[in-house]
2 protein chains.
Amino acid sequence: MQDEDVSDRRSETLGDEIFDRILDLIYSCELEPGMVVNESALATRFGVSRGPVREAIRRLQGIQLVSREAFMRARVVSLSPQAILELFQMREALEGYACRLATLHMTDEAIDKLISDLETAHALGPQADKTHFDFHERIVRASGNSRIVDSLCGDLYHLLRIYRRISGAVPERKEHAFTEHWQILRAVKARDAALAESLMRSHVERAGRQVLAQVPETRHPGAGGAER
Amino acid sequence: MQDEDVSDRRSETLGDEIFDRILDLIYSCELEPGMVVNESALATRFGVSRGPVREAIRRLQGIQLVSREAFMRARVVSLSPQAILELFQMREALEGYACRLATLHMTDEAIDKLISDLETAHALGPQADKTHFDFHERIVRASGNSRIVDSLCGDLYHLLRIYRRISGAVPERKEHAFTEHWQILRAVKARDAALAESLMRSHVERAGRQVLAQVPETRHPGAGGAER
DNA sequence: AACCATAAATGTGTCAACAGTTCGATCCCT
DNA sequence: AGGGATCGAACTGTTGACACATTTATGGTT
């Protein structure tokens, strides 16, 4: 084993290293849903002992990216349809919030900037798909409100992730994708906060519905999926 | 030291159980905002190893209830100003759509009952105290999304309540919190979410400027207090 | 052949010691 | 006397070994 060494940074802890170095384990689909988590083969296989790889998985857990309780062994989380649903009904409500946050506390200048930006990366169209979530968090954090930015952008988002290829993969949905984006935009211009809210979350409950759509089997063991 | 033993309970591992003891510290303020949480102490005091302590810290950290950075020591957290208007905010947002929620998907029974349940715990009046919490944690319960509900009830919960003895303290503040829980839940029976989501809301967000405005002067070292 | 009890094997929880960094105080220099 | 570098003390990060729980394999029983 020990395919890979770490040896070089020093600027951060060892446990931090671990926790992005399984991070992209489960972007990469080497790490599925429903696999199991092993302290001590991650160990040997990073090189490292099985402390960080401990802390690591701890902090995966604590975002909920993987399941695990008292002496049984941690697995990555599958989520059930009815935990994608509830997913993306917390981040309709926070994001709608941080919508109508957004349209009190952004300078003019700001919003422009933002209409200019999106309007350049349609025109590209190519990775537009990087574009789409791009959208989403400069909204988020125009909101200035950290916390909501935090639970957004770093727990959620790597929940969102895992299950954002698939509906990346609808061509005619960016399309629909881009309209909605205007559109909210333009009732953040206008200041409506009440509008830009509501139109956020109808933005946001119908890539919930493409997302559910798609993903009726996925594997969720135990006919629960989910955790904790 | 070691003025109290864990030798009994053999359910739960022993990292859950320092998790507990800590919590409990810092509720009892025996860990104030602001102070150091030191490992190696909390170990020899609790006659355990650093390990489950580290754990239990690491947990309370990813809670966002101490703060602390690489090689720094952790802190309990000591919210600013501007950080409580952020708590109150998200839960502005979370609270109203569970508010939302509950209202599309609680039973008539259910609504009844939540209801006689208020008015009997307002006519005892003393632990009227306890009752206001309850109430919350009613609705959001009800509202079904159980990732709401661990992140209100689970998380936030745990910041709220460090701040919450101060907004208690006022005495003529319970009866608009009666006033006002009573008529959200009539928005609820009448099944306007959207009533009910704003009612909540403007609750909340009462409370927020309650807590706000008498805690100018907390404690927030490094004119910052925000963490991360 | 199916089923329950038992035992090896795997994996997690806990511990005590070691290594590196930060914090605090002392000491030196201007 | 004030400011800054230096040394020591305290604390966090990391490690490998040990103890316990769970899972899997094995064997005896009905």
Contents of the next structure:
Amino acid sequence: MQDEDVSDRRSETLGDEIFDRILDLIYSCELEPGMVVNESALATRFGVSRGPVREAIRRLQGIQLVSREAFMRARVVSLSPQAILELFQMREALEGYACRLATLHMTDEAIDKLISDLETAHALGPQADKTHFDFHERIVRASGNSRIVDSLCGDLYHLLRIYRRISGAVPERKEHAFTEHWQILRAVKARDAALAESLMRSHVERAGRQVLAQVPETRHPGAGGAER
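Please give the corresponding structure for the form predicted alone, as opposed to the form predicted together with another copy of the chain shown earlier.
Next up is only this chain, free of partner chains and other molecules.
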């Protein structure tokens, strides 16, 4: 019985590891929206059987990062321009208000820590990904509104992160984003809730326009039944 428990724990640990590794491939856009998620190729790459990979793909379907229709291969979800627009409109409204609340609720120490972490992430450049610093998640959680946190930091967070990464893939946009983050934090530190909300809404709206400019109607001509 003890041996079975150890085996189950190892299986769960391996499953979590494979899930995280595929998630990283999606976040980095090595597996782009619309691309096939090939079980066999991933199993070979990770040096495991197809079982843990298949389970990881099922979990990714559960959080709506992977789509699979009957008789079709699994693909990274690919949103239509209209769906992307609606996603960023929702972000603009919710993150804008979250920023207003964060301005009112964050302590001076928390604000200074966020400023420090933002500057550190910027100085690290591409290496910042390894620190898992997420400016938007920090602002949302600082709002103290559990409904907004659940909406933006739950399962939807993964989909939001993919399209945020696409908007930040252009080098000049990355620099602009840092400047905009810094301006938002200046407003937060000044306790100007209206300005902080306005700056966040403008920041998200610009990011949405950047994504729409980069995502054509059909990213992968052979996408078949995947959402386009």
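Positions refer to the first chain, counted from 1. Rigid core here is just the name for the largest C-alpha set that superposes within 1.5 Å across the two forms. The model shown is predicted, which means the values in this text are computed figures rather than measured ones.
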After a core superposition, would you say residue 182 shifts its C-alpha by at least 2 Å between the two forms? no
Verify the C-alpha shift of residue 64 between the two forms: is it 2 Å or more after superposing the core? yes
Quick check on residue 50: with the core superposed, does its CA move 2 angstroms or more between the two forms? yes
